[in-house]
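The chain below stands alone, shown as structure tokens; this is the form predicted alone.
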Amino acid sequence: MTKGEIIILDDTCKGCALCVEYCPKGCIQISRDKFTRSGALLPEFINPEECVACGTCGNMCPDFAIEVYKFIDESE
């Protein structure tokens, strides 16, 4: 089974929320307490057990502020 993890680069992210809008698994949400340098709310990775590392969030990010990692669990 494929599992994914994403890392949102807070220094690069401008808080546009395109990653939140386009994540097909609902694994990203806008935080309530983390802000960009300009004061916009940052997205945060949630529901890691649902992430399949499809890469949609990274592809939609206009600032290349998301790193996507795919892990394959061969024990299942």
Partner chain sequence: MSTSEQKKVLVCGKPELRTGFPSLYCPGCHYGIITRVICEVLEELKLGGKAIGFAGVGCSFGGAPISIGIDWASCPHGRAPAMASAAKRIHPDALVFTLQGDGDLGAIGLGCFLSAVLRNENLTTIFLNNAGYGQTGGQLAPTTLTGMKTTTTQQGRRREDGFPFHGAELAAYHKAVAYSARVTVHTPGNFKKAKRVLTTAFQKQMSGAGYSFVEFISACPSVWGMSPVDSVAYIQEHMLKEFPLGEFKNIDSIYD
Contents of the next structure:
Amino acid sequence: MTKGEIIILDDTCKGCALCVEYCPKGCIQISRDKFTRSGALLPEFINPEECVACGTCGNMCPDFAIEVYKFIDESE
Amino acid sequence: MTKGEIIILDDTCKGCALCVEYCPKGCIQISRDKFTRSGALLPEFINPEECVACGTCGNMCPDFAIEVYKFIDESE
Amino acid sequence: MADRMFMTGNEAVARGAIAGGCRYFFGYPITPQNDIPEFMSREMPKVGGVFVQSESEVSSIYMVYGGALAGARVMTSTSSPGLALMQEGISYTAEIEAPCVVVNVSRMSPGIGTGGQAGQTDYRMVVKGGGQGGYHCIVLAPWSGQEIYEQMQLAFHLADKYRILCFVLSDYVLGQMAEAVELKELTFEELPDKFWALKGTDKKDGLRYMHTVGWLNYGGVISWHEALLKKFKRIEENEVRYEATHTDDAELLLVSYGSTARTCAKAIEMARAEGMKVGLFRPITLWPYPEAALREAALKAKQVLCVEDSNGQMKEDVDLAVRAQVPVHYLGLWARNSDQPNGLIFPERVFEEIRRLL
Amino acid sequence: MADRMFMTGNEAVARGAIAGGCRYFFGYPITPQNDIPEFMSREMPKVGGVFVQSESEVSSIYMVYGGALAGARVMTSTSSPGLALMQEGISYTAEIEAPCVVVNVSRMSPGIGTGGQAGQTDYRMVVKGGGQGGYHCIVLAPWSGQEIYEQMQLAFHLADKYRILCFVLSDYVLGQMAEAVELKELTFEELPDKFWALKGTDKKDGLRYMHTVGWLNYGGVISWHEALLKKFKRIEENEVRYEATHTDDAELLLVSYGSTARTCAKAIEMARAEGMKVGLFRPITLWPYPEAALREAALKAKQVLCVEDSNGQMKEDVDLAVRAQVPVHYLGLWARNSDQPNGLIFPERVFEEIRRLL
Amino acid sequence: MQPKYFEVTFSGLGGKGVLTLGQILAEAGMQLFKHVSYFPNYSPAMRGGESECTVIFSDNPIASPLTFNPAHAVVMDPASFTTFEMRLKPGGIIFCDDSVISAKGERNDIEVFHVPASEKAIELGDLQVANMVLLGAYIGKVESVPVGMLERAVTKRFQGTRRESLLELNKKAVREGNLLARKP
Amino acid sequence: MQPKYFEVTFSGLGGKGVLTLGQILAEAGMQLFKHVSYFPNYSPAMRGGESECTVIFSDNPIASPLTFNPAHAVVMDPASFTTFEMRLKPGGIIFCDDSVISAKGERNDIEVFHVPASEKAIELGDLQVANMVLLGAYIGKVESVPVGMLERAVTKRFQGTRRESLLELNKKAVREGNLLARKP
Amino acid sequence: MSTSEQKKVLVCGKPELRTGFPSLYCPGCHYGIITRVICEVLEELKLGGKAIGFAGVGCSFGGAPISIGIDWASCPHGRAPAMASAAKRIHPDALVFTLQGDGDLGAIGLGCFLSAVLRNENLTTIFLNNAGYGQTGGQLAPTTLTGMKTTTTQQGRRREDGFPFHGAELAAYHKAVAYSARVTVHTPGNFKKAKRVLTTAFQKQMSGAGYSFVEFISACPSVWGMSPVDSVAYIQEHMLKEFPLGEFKNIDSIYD
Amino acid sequence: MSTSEQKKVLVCGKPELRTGFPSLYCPGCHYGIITRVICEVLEELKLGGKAIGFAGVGCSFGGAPISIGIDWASCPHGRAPAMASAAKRIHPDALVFTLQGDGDLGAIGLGCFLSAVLRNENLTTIFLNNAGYGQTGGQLAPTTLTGMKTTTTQQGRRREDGFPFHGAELAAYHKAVAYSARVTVHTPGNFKKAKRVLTTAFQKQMSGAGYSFVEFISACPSVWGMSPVDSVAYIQEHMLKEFPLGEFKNIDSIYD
Ligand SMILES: Cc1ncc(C[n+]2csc(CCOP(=O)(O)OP(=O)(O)O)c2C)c(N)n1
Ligand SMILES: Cc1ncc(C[n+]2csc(CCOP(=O)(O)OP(=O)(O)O)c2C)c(N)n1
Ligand code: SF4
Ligand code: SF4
Ligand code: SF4
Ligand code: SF4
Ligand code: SF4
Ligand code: SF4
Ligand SMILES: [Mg+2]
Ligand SMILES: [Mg+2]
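Write the structure block of the form predicted together with the partner chain for the protein whose form predicted alone appears above.
The complete assembly is shown below, putting the previous chain first.
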């Protein structure tokens, strides 16, 4: 079951690819056709199932361009 | 027999009395009536017999106002 | 009546500053103004203020700049080479419009000069702006202990009123000489809160403030400069100060500021005693310069003699005012009584020059 | 004919300096002149010279001062805030008469300004002297890559000839723009040996030299200043440089220097094409200022328009020359095409102003 | 025969290589014209901001390297298009990368020359050479210098540098752009 | 009755206490005159050099605290004597420590008042108070302020300072100098 | 495990103190990550409303004030410690810190910084070590590694250009410094450590312990001429060899 | 012992390099003794004709050039190391040294001095520590002892005025410094040691070992408000407690 979700804010992302580098689960990848504001290639959230909502990509994004959400079981 | 002699240059001496302080033999003393150029009291060479020509007073005079001479036995 | 106290010009700087609400003094020793920081180091704590000896004049001006942004009434004092080191900082205070007071007890320059004696060679650095340009500072030029004491208070007021750096330009002679000073506390119009001050506490309006670049504050480079020019214009319209004495019938107009103006005043006494019609025009603000008033006085007289312990500094402003319509003579530092550092321009020598010209 | 090479104004500074015999460059990074130290760091060793990156502009000027006293042809380059930090040192070089060259690639000020784009706001700091006063520096104001290249050589010659600091005042536009430059090596009259140089070796005359205070060198304060004034006089008599074009029949005289003068030249081309009688007076030395020549040209024309990417800096010198005898208009930084830092005064805008006035 | 005077402004966002275009063009023109000027305007203290440069070729001395109303403009982003559409001299030509610029322009007294530069660049394998495509197209249309000279200037620019490996691609982009302009 | 205007310059080598004299005199005059000025001139950056100071008392505002030709001068070294003999106003008085100044002066239009100040000081036990002897003598002759006022100013100067122990000696020196001047 | 409702909770977003302005930094610049460290520490310590930052000349001159929502002044090159000293003397209860590049603090501002230390100012300095001058386009900085190429040492830094400058060690050497450490943000683990270190540094100031100093090793992809990802590797392989991480000093008070 | 003829030989007179000018220093100022140390060492090393001195602002600004007969420049306050750096780069074979007071080097010139060190300049610095500003009349210097009264710390130096500055130790701390020592001339024995130390320092420069630094503790009777003799005792009892004598570093080359 999916534990996390990230949202990449394409208006602030600068396409540095650090999130790709830091995600321990390989959930992020640079796209081939989506562009950032300044014309660089945008990252994409490609493996939602693997995401553990660890927050690493968000913390390490220099441009505050990633929001990380965790799915929490209400009953727990 | 006298081993040394000092000459105090009264045009450069500033009357600081350091020579008096530093002479290990007590050969120098501040006079009561002779003045330096700027109106301070001059030191005097009072115990020529005691002087060992060690050069200390000369070295330590901040104003290069003392010449120290040594008497050397020619036959030696 | 306020108390009278016998004090030197340098002491009047310090006491006047405290009367003007200054509570933070940042400064570095330099002759001939050391008694100002020395006085402040002793007195500031007594009035709940702080004295900090900076490690250099460069730091002094940045402490003043930082202190001004923190919202306090702050000042420094220095002398010529020290002021030269502050030029970059002065320009920054102009950019961000940080209100503060700088006292220059000038000495003979250039370079190390005479190491701290009479001289009025700093006119251009102070009046024209020696830093990266495009700005003005208000420059007050007192000529007595009393004026120093009062102008220090005025300086803090004007600085806050216009958010500008206000100079008080003293010199060796003014700093050393002692006279009785009436301890008159001036009152000024109330000024608005420094809402923009950095206090590290939430502001009344809930906003944080940042002081980064001038042009951003006004939305653009032209807008920023237009705002500055508008401010300068307001100051030129409202803050010109000068004193004209014996100018009504004068056939020779002396123009002089600071201690040298005192020398001229005495020379004029001597000349008047012999029936010579001589007047004195004394700019009290060197920026804004009392150009129109000077032109009027100069045109009325047949000729002008500018007296300054310098080699031709203020003359340019006199020329600008007079526009070559009457002759402008200049008596500079060569009128000193001695070639040695302790030389001075005495009233007798100025009187001689007056006699020569009339 | 000498080789031609396409290069930026900043590169022309560096190449011209090397052609002028400069072998020691001391400098600190600052926009918009970083390519000068970068070039020098690469090229100096190739010509047997040394490049040192100082830790600040304060140190740059003192390295230059020390290097000048050591007898070498030395220079630094910087931009506005950096130059402000050099004011104390510049005054010292004036005191001890140490020959050296300082290039200011000016940017908009005050303060941090635009962080490195167009601006001519440094006129007063450079021309009037921003340090503790009583001195002058020669100020050359080139308007093309060719002039930069040649004036760098001239600057080193004049510096040595008069034992004075010689400025070359460039700006963002001149520094960035590229043109073909003829690599012409200028020849100058032979200059005497720097017998006074500190070399740490016994001198020819067996004397050691010390450079301590200016007034002692001349026996007294008045004598020292008289010697300086005499030197300044000699320079004023011999080194005034300017260019007057289309002034014979001009009914409007444009006065402008540096890159802005180029802008004016183009505007004049446009105006002449429409039959308007406009001329250009371009001071090439800002000190000594070509006052007499400007007055003559101004009086011949019916009016004057001073154009400067500034808020009123050179105007004072124009006013001094013109003496209110014909109207002097001013077109300043508000003539830029944009309020943002990258705004520029374009020829088209100056042309518009010409049309308005004629 | 060449006319005696050309002026063109390149404009785009930092990083898109507009200054490079100006430098290469100026270099190429050096052989042919007595006078060449190049002036770049950008924020040296901010990366990625707007930048532009102007190149002038002339057989007479160039009074000023600045021109507010150039005859030609090559623009690489929408904002630049808007700006230079306004600034262009009557009768001028504006070259635009129509892969990224959708605006078509309002003025009737100028020509808008559309170049699918980014498309072509991606086709060639690297978006980064979109600028060269535009340059080639510009020269193809305006013919201020022969395309061979331009290619030599490109070679000079890349040869012996870290980016020498990109030389051929860049030359190719220039040629392709040139063809795009000559086609009609 | 006091006349309305007094001016005096004290001159000597640094360390001899001439500035102190001026300060004490100015302090004393404060009670009696509407206007008092004091101006010292010395090299702040060099010890032991020449120093001088001028004190002016007046019931009218003092235009300048500087005067090149004072009416009175008190000099403590030979060079100062020469200088102020030249500078003194006609009819003026020059007070000199004749223990150290042997010159007798050339001018007939001024009075030279000889005070054996150093001698008296040594007699009192400390060469350092020679200055006070001169001050006392000056006041004894010129009477710009009563000697009692002067003594109070001396007291104010020393009381509560590190050198309070020297107060009595200094006061005594002033009194003795005063007597020297009144004698003839 | 029941099939109960799932709630979506934000675990990492924009800190409150991070303003809405996009950063002025280049893609992949670690100054952006350090911005987060500063914001989060200030928030956790509840000091956002008490903080005054003084940003030196360099990429953070405008970059920091624009992105971190506290009181700020941007300072002339090298002079942040003087400005901060004055502010702290005037508002002793505020948290006053400087944020300075390696050129700003280690070159033009070295004297100003050390003099603030020598005056026993109660400040915190955040020192950004990117081994070069970012803002001006990549010249030699005091921290440039030996052999490293810059635009003013095009053959690499040589002997006569000096040895690399060690800020954290030099700070720790001084008696008036209560706390000094060097951190990086080039890995998630180091990011966390950096937060702890900065927390301690701010606490030292608030408790009056003495000067506190935190050096951040920071990647500058633009000037280093590398991709952001390669820059991270460069830190690990080269920067950390010259600049070891760790706390160099941690005492309760300089006055004991 | 024969009653042979006696010859009178000068064993201590004015060194040749000591000019004929009287010194500008106050009575009992140790700067005069240090003048002798410098003259004698230069003469013994035969470097008088190769030396260029750069004197900082302070009592030795004019004092040193006037009394020591070598090439000199007097330098703006704090900037001697920058001027000396340029001269040494231009004349690498000359012996180039700075002579700087504790205000000059430790306050306004601290950055300039350390930056010369950080650039690996091959210079010698003679540092005159008299615990105060002599020339300007006795203000607080970085070296002023805790509790010591100065004209700007009239109740004695307090915490918030900082701790005393240790020049020789700070120099030794730096990698680019090959030699650093602290000496005095307050006793004849120390006078001799000072000569040996300065000799070593100059030799380090001539052999290209690295920066060399010699701190002289020096009595300033005028500002300390003591007789010259009491000042000597003050050095022994107070100055040496804060400023221990000795060599803090002595290596053959900084490049090993
Ligand atoms: C007085 C002065 N000199 C030089 C500059 C130019 N300048 C701007 S940023 C900078 C260097 C910044 O380097 P660093 O401090 O390492 O900061 P970074 O950009 O690397 O963060 C310089 C020299 C300036 N603004 N002011
Ligand atoms: C820029 C500048 N600031 C201040 C001064 C004034 N000044 C002259 S000497 C001196 C201090 C000297 O103290 P120190 O360096 O300890 O030397 P010392 O006189 O004790 O030998 C100062 C501040 C100056 N000449 N220049
Ligand atoms: S780390 Fe942030 S800025 Fe960089 S690519 Fe990922 S989302 Fe974009
Ligand atoms: S939250 Fe963690 S696992 Fe999920 S995408 Fe980000 S770094 Fe990868
Ligand atoms: S040490 Fe020298 S100056 Fe001092 S009293 Fe003796 S001789 Fe005179
Ligand atoms: S030479 Fe030695 S013994 Fe003789 S007087 Fe001098 S110190 Fe005394
Ligand atoms: S130049 Fe370097 S430090 Fe500056 S913003 Fe770009 S990557 Fe960051
Ligand atoms: S003030 Fe001090 S250091 Fe200066 S000369 Fe006098 S005693 Fe020596
Ligand atoms: Mg950096
Ligand atoms: Mg000292």
